[in-house]
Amino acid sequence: MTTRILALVGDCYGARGGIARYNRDLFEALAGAGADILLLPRLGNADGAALPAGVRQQPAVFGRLRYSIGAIWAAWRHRPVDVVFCGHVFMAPLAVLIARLLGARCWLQAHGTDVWGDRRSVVRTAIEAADQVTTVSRATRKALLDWVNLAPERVRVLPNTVGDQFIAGASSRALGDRLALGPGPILLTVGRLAASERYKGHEQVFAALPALRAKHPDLVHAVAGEGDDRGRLEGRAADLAPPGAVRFLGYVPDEDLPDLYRLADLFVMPSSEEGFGIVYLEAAACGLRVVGGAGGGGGDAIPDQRVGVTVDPSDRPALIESIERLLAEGRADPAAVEPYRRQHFAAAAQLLLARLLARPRRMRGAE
């Protein structure tokens, strides 16, 4: 019998960012197990996107009230529903309500800043009412369990997965010629330049560049990404870093990211609040060592010295020392990333779905 899933998500197909990518990987895995999935996004446009068989995405709906009404109507039309999936704790109260109306099981996914930032009592009550909760990292799981009244066995870790295109290889000469970053070494940071995500640590790297350039005169920090904070960050780079030491590359399409990773010498993103940090694994899978921040879920994405290290983002000497040491150590061992490959992620996601379906359905309107 086909499992029918209604998914309430912030964004998925036709959207950028780590959470959208995580959602796409998850639904592809669940569809591979024969699930029929209807996605209800708040953002993103899936027109022209190639959706897996068994996955449909409705147009995005802006506004809390309009989205809530539209989700309830879509849920009623999509009956019978076996699982209501909630991709962001902000929507947990709505997801639990719909699950109760339809007698469905509720699966809640938490990423990181969503748990740390949204601590309304109504959200906490909804999380506690979910049948299954998954998080992307042990750090997010701990933060969640420190806040809500849930038995630890009800919260599972389902970390991000690495796409098959992220593998070690020779750097692209064409990309190198186009970007003209010089002889290097090249430090790389990939992430949205959003005012809401200033925890990623761009400015800490800028401030370390004078000392690094004293030993590596041609060192360049390449910053890939776009967002509403770019102008401010460009100003901070001009204030903190030597002239020409920082290059803003703008948005880099997903298909170009593997070549960009292979072109660089070290990935540096000393984030203090990363929920997981899929870019750390992408970089390592392409053979790039990583310096991450000792905060949030970065420890899961940087599991050992084969990948890299985490440092206190506020400790500039430690950041400088780590960058210099890892530059000298050469390439990362991509074998460290194998447990995060798609086949392992898909198997784990499908097992979680099977366990959830083994639970009895809710009685309609029941707690």
Given for the second form:
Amino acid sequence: MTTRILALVGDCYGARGGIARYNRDLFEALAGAGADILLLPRLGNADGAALPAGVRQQPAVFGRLRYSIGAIWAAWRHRPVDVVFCGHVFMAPLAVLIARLLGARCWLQAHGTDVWGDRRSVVRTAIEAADQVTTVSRATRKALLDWVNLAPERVRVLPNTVGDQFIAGASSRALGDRLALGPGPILLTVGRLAASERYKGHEQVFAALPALRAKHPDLVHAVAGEGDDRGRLEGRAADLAPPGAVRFLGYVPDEDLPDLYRLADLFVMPSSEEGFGIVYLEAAACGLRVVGGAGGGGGDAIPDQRVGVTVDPSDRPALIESIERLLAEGRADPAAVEPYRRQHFAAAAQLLLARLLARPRRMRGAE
Amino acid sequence: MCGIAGIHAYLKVAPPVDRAELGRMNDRMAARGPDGSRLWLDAGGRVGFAHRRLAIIDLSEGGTQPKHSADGALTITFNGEIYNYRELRAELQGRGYRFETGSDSEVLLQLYAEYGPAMVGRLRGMFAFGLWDARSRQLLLARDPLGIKPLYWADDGWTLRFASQAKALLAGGAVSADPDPAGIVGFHLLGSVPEPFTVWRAIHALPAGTTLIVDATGPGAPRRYYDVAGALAARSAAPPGDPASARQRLAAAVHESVRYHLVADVPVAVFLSAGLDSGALLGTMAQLGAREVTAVTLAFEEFRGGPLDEAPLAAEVAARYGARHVVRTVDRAEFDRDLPAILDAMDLPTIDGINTWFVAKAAREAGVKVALSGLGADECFGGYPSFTDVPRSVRWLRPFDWLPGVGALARRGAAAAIAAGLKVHPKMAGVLEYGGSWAGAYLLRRSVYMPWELEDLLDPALLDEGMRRLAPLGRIDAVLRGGDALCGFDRVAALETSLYMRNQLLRDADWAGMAHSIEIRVPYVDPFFLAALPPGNVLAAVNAKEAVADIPQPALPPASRGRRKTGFVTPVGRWLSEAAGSSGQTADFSTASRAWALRVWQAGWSGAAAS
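Form predicted together with the partner chain, following the form predicted alone:
Below: every chain and molecule of the assembly, starting with the one above.
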């Protein structure tokens, strides 16, 4: 029998960003196993997007009250529902309520910063009522278990997957010519430049550049990404780094990313709060070594020394030493990224769904 | 016996098992198994087992572990003893299974091949094991029904680790040592850490009587296969016999259990106190034909020649049954000398286990490897004051349980009076608030500190967080869930067996015995034995705790019966309170244990713990 899933998500199809991409990967995997999925997003427009068979997305509703009422109504019409999936802990109370109303199981997904930011007791109680919780990283799982009273076996880890377009190879000459980054070496950071996400560690890299340039006079730090913090960061770069050492590339379309990675010599993002750090994996899959930040879930996307290291972002000597050492080591071994490929992710997602379905349905008022 | 450990990298992205980490875990348990140490990793590096061996059954190479099935598909690392392994082997041979060794671990592998995880219900013994099934790619963890052998696990979301000791998991280096408020509050409340908590957030005790299956998605929920209250309820459902037949059943049950617990390829000794329970074990051993049994008795220098000296009476019992009697005298100086080693061997903080430490040490010096202990007799025969106090408290104080707020109000007043100098035990302030419910009355009886007292001892945030997850009254109530129709005696028996005996006595027997490489066997802690006894109200009616004296033939000497139960009237109470820095006026263990609990915590664990 087809498994019917109702999914409350922040965004999915027709949206940018790591969480939207994770959601698409997950629903594609579950639909691939025959699940019928109705998505209720708060943001994003799926018009024109190619949705996999078995997946439908309703128009986005942002307002909290309208969203809640609409979700309950849609849930009622979508009956019978086997699983209510909740893609953001912020919506956990609503998801648990709907799951109880419909006698469905509740699957809650936590990404990282959402868990560290929202500490309301109503959310905690809702998380504790979920039948299964998945997190993208071990660090998020630990942070969650430090806060909520959940049996440890109920919180599973489903790491992000890396797209098949990210493979090692020669970089495109056209892109190199267009960006004109010089002989290098090229350090690359890819991430949103948002005032709300200042933990990504751009400034720590800027501050390391004078010392790095002493040894590598042509070294360039290429910063890909756009956001409301760009102006401020440009100012910081002018203050901290030698002239011309930092190049802001702006938004780089997804299709150009593999080539951008291949063009660079080292991926550097000493982030202190990364939920997972999918960019680390994408870089490694393209053959780049990675210097990531210790803290948050970043360690999970840097599986071992074949790919890179994590450093304390505030420890400048360690950051400089790691960058110099990894530059000298050359390309990463993309085989280390193999377990993160799509077929393994899909298999793991399908096993988690089966595991959840093996649990009895929960009825109103029953424990 | 022995020590076990394992690592399973169950998620595809998890790095392969680190042999060096497994080795560090195993080395931390060196005392558990001085006769051998082995590691095994599967070809893909996704699972690894470690084992430290204390050889008791099949002393040859055939008994070494981790052990594999003939086809290589099953691998086990096992700690404990299966007393009915010969019967099980004969049964399996009848079904066409072939055996290559005389070990009990091979029987476990074949039994799994036949029954799968349900095989645990067939085992009579004490055990904790990890079993890897390469065909289904599943790891099975299991622990004996009553919790004699420990098993701890930690899961980071990628990789699951398990070991006989929590400290071994930490020693591996990959498990977080962040403190667990629930376990810390539990220790201060009860004097031992209640399962499934430990004092480390990342480390969990596998509850007694449960199995845990780890597949490609990680561990499932622990599955309970034995429940004490349920077993006692089933026992009560049988028709009661007359008192004479009840005594016969009691004697037959003890005989049968002792007979099973003597299965070994090395001599089996006994820990002998002046009490009836251990004397009955020795007498039964002699009656079953055991000759020249070594009986080890602990004596204290302070009590020599006085009424509290257990040695003379124990000597009389030993002589009656032809035992080789070893009396080991301990004094304060030796206690002080051993204290650092005691705190190091203690796997989790506990206020007890000192007596077991010394009697196991004495046994080791006497060349003993295996000894029977009378542990558990008080739980099944009603030997504790709680068997009368708790039902009486519930009967008299139940009305206060129905009047919300009155008990708490009375407690606040009484606590103030006690603080102002009223000479009663501080816990007594909570009588009206807690005494009217089974869980509350039991907590009052067994607690070291009561919840309201902890506000002065622990950080408020830690206390709140700990109490929220520990939920002590709900946890105690849960023990009785399977036994609604139980009589008062059986209710207390279920509580004592599932809480105090499991979390305190058995855990202490494990670390204190293992520290000296002594296997402690407990014939009174056995589900088959419990089921063979008459129901609790009949045991109470025939005064089972005294009737034990008549189980062996010849019966225990008359002097044994007249002796008042001494319990913890040993100098240990006084040493503890002196070691904890109190004035040392009292030898009362209950009062001494309060200061001692704080001392243990400060010496070994505060600041998130030494490993």
